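Single chain ahead, written as structure tokens, the form predicted on its own.
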Amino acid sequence: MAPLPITAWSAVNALGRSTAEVLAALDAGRSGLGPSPLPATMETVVGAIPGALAPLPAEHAAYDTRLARIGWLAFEEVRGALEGAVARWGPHRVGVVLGTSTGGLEETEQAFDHWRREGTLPARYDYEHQHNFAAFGELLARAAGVTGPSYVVSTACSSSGKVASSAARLIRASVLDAVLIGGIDSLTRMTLQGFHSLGILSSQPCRPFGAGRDGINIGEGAALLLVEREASDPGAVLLGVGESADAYRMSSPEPGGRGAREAMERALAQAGLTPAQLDHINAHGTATPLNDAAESIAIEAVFGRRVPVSSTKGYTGHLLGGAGGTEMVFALHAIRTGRLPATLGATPLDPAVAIDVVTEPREQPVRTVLSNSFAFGGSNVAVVLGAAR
């Protein structure tokens, strides 16, 4: 695959309300995990966006939800670049492809509570514009004047990694010349209760690859990246995407890491790289016993111990449908700064983990990074990003 320029990106999550705040906290090794703002029946910590969220502009009030307010923060940072792409390529040659796991579920939870109390849904509740998974992408397309394809990928926690593959296909097929990709999810009670019912929601800050790790923390946030056919001075490039499906179990990975290994190998092949040419891995690293074990086996099978591996879930929590996009932004930051984030909570390491987990911040030259996202049902994706030159 010919490298595709990435010309703008943004991320907002528990680390901050702007990309600059998020990356500064990442560099400082500061976690954004804390108490849940939502009522829950169990002890846990979450990665919640700090501070109050302003309503959407009045002309977009029909779409106003917590999810949309979070996403709007990220959109405002890339809006100028997206509108520039519309002007350069034409509105019909630009698309929006986003990933989400929950959509506007949190708004529906509030509407259901109102129905239980009052016997009616709230007057302002609008399923099509609020809960509907495609609503936020539709909002961004309208706001930026995009008239090309706009759709949503929802494959649980791999959603906003898989949209990188969607963008590459659309551009290679000459359907589009620029695609805004990324992902977004907000905290919901169903998510918290659901992962608790599976027995994998930790009551403490998560510990990716650590001995005695006992589960994940849920987070919320949004990340957006603009991928174009060509650009004179891109910030970085999309080199390759690999996908696979375990076809093993709905809620746990194939124990030998077969699907994860296949996704990474396919991403490297599409990028035209050998394992020896990769500088860093942003692991899926959720801190569940099964996921980390399978992923570490897969990484060791492809790379041995030579590639440093970080998980950033201890900073933001697991952003579910927003995780892949967020961690692509973190990968781009590593490429541009040479800084590898420490894996918070990893020490002491699980002695069975036979890979080079970064437990203290490192600085080294970084030209290529692979970012993993794995999901329920064995839906796997690995994305390779690289320096522009």
The other form holds:
Amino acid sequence: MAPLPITAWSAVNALGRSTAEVLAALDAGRSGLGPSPLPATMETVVGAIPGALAPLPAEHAAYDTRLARIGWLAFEEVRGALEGAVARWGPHRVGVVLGTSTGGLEETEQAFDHWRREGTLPARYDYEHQHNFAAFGELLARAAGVTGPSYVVSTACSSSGKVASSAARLIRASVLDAVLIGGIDSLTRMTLQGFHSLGILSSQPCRPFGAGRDGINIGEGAALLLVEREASDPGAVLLGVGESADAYRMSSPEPGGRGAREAMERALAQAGLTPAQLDHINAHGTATPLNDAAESIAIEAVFGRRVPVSSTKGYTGHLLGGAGGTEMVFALHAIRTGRLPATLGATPLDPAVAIDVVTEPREQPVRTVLSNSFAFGGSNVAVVLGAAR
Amino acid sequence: MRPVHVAGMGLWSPGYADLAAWRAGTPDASVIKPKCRLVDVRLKRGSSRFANMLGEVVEQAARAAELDVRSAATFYGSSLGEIETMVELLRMLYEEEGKLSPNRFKCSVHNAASGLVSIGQGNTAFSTAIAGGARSFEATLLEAWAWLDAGEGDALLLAVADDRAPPPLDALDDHDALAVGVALTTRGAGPRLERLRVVEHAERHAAMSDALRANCASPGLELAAAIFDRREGPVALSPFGGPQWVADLVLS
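Alternate state requested, the form predicted in complex with its partner chain (shown: the form predicted on its own):
So here's everything in the complex, that chain up top.
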């Protein structure tokens, strides 16, 4: 496909409350993981947004949740660019397509507890504006004057990778000229307890591709990227997206990495690149024994040991529906700076992992990066991003 | 975007096992759970009625269009998604000291039906799950149509549904359960959707209760009724009024 300009981006997560803070922490090799602010029945560490979050502006009070407050931090950074796109293309030619896995579940958890104790839902609880998966995108569309389609792709942990292909198709089909993509999720008790029930939540900081790795850490955060039909001086470009389905198990990957491999091969094909033309991979790299084994087999099958691979889950935790978008921002940072982040927790490496895992920060020219996201239900996506020129 | 053909449709709602039953207008009180034969009993453990509704209408639409569910791309849409599963997990969270059922948790994601059907059928083709609030039908159709227009395939199965919300969230919705399936192809001779466009107001013609109308899948009933009644022209893609996308239906 023809490259599509990415004209603005932002990310907030456990590493910081602004993109600059997040990327500075990434460059410094500093993890954002720490104790869970939520009650849990197990030992674990999480990637929580640091500090208190300000309420939304009064005119958007109906949407005010922890999720929306996190997302608003990311939105404020791209707001000017989005409003510029609205002015340039027209409000109905701009859309908002975001990824989320749990939406405003944290608000409903609190409302449910209130109902159990008091017999009624809290007076200010509003499912449509606070929990519904589409609510946060609707908020951003309203705030920026976007009148084009606004909806969510919700395929669990691949959600905010898959929105990149949604944007590309909507622009290529001339339905839209600009699409705000990205993803968001916040910490919830149900997420922690649910992954614990599956036996894949680690009690320690996660160790992607490491020997003896024993599971994931959950994080929260938001990332937003503006994709446009054309731009005079884009920061980077979207080159291709590949998607596939494992058709294997609901919560574990096909062990031979077939689905992951197909997603990467399709992304490269759409980007018009050979494996030899790829400079870096931001892996899904959750640190579960099964994910990292299958993903490394798939990467090795497509790229051999040639391409350096980083997982950034040890910095932020697994952001679920926000992971793909966040890791696209990390990929863009690698393209801009030539810095490949170390995979925190990876050493000693699992000897069965036959790929080039980046265990110390590296600097090298980076023109193309592939970012993987895989999910429950066997949903896989790989996104290829590149330098603008 | 290039025109697409409506090659087949499916429907499930309590009392109505399929599209023919809904058209006949006489509810059958024994229809309370979809069969969803695409997913075997073992795999169904932990799955909701909602996921089975989606699987049921995918199967019906595929059969009507003579598409192979083992290889067709699938697009799922919903506003409330796995709300029954979520409420059951919330109950476990607070009443069973946080001990969640792993099977329930695995099936709590919005794309649970996508995973279940793909696993049940060994289907490795493209699949996605969309949430667009009340406009979930519109959003899912837009995604599906753009996928066909991009040439990523020449046929697909689309399913949009919402089940009733259980207590304590039942007070927040006013709709009946409904799932609608649509098979879309880029070639064929059947009814076709000529183009998508935005209008300030779209007429709704299909006879249905307010409770069915309020379901995010109800635009699928508008489409089915227009085809049955041989009524060409714009089909409203949102359950409610105001500016929205319409698809122009051509029957020749």
